[in-house]
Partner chain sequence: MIEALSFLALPALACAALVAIHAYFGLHVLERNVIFVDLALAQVAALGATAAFLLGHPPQGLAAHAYALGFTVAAAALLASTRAWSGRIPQEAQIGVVYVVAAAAALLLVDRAPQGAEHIRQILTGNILTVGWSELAWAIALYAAVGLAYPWIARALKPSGWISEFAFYAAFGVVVTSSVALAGVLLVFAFLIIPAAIGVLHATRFASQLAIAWIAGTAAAFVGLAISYASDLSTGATLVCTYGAALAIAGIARGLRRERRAKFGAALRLGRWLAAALLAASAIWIAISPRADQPLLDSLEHAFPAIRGAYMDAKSLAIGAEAAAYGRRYRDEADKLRAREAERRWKGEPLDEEEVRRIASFEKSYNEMIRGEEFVTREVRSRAREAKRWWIAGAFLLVAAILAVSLPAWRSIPRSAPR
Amino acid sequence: MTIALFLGLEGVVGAEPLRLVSTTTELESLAISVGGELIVATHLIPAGQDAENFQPRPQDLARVREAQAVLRVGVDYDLWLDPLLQQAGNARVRRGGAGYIDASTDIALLDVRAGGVGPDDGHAHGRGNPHYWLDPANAAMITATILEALARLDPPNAKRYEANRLAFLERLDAKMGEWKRALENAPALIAYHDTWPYFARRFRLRFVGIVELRPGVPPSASHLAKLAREGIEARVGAIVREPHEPARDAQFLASRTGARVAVLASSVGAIPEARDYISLIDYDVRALAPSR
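Can you show the structure of this one chain in the form predicted in complex with its partner chain?
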């Protein structure tokens, strides 16, 4: 007991697995693909809940306090984490600490618009669309960031982390070809929210429009009319919604455009089939792939 306490105070990693807390389930899954058995990963937002409106619970404070690494999405997606980090008083994982990992580091962002609300981004460049993990190619960058941090926190195991990541990238590369082929002739789409630009770019999908342009503001009649018109012109094949997005609005457009409704998941665990990162993308690809 005394020894354990002593070790804990010294922050020696040793045989103890490294404790990593991620905000979302998909980042947790990517962290595990690098950390493997060497880390114990947990997530804060329950699977399938709205990350941007999440309210931390008392247990979360304890999770962050005991963590050696905190992994976040960034890009203003999990802003609630900042007060939590302040409160937890764990200097290792605070912004600038060795255990603070922002997965958006060095991601090529899309749709960078003016008006970021981040607490201290240090400039006025605005924010990009935060759903960058939905491009499987970005997983290479995210895992690079994770690998760099894990190697920094636990140098003796750096080689093993690196090997884990390379093995993961190999599996991902193999899948990527399969996914690309599956979506080769996918029809045009309409999405409920603007969640899919990264996914669309990787798989060359055309999203004709977005139903709810600003989260929480329902569409106007003329916007819906325009979407329906453009949807018919572009021969939209599916209206994409996530499990938590209103079914009725998607159904409405589907009936107007003659498309089907495709339920996609943007987050690991949002639907039972999406068990980890690769099966998440796998599920989404299959949900969109034209039936043969």
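Return one more block: the form predicted alone, after the form predicted in complex with its partner chain shown previously.
A single chain, with no partners or molecules, comes next.
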């Protein structure tokens, strides 16, 4: 393995790969795409869990305390990270530190609206919808942010990080046309959670409804009945849910509308096929693609 020399706030730390901790598996995958063998990347949220309701564990505190870089989703998606950073006492990865990386930097967010989270509002997306990584075009911005941080932390290997990123973007570009063709003429959809606006915008998909009345709040019977009527009118082709989301409501809507249930993944590792970032998007595209 090629050895990276990390230059931190206190000078040379050691001739070891740079230790990066990401909040999510998809960001970990994108960090590896840039860092390659020059970094050791881990994640805090187990694959397939609801990241917005995650509660850090004692071992997570230890990881952050030892990290040389921390990579987060931001946009209020992983607010639990802020107290964890304070508890860790690691100045390098706190806000403003050389190793603090917010992947949402320079992302054009969707659904930005005023207001906060009230007692009955669930985990409302007040600062914007945080699921921006599901637009594969945004992976270019995310990896650019990661590249900038790794080059800042490890200047001698900046060219290698840049080469890794360019190789990743070539692979991504090669898949983009294939994905767009696969989702041509896709039918209207209903989703359980408002996870998919970035994915929908990129591939011109139409979601006609969301099962949750508010993010994190289960739907009422009247809301489900209304969605069923709207789904029939729109000729909905699939009810979308993630593996950790309840199956009952999706199955009810499928039975009423004649649509199928499509289980999608928003995170790497949530289903076995989503081994890395590109295979995550590939799986979701294939799960929604109309039968030819």
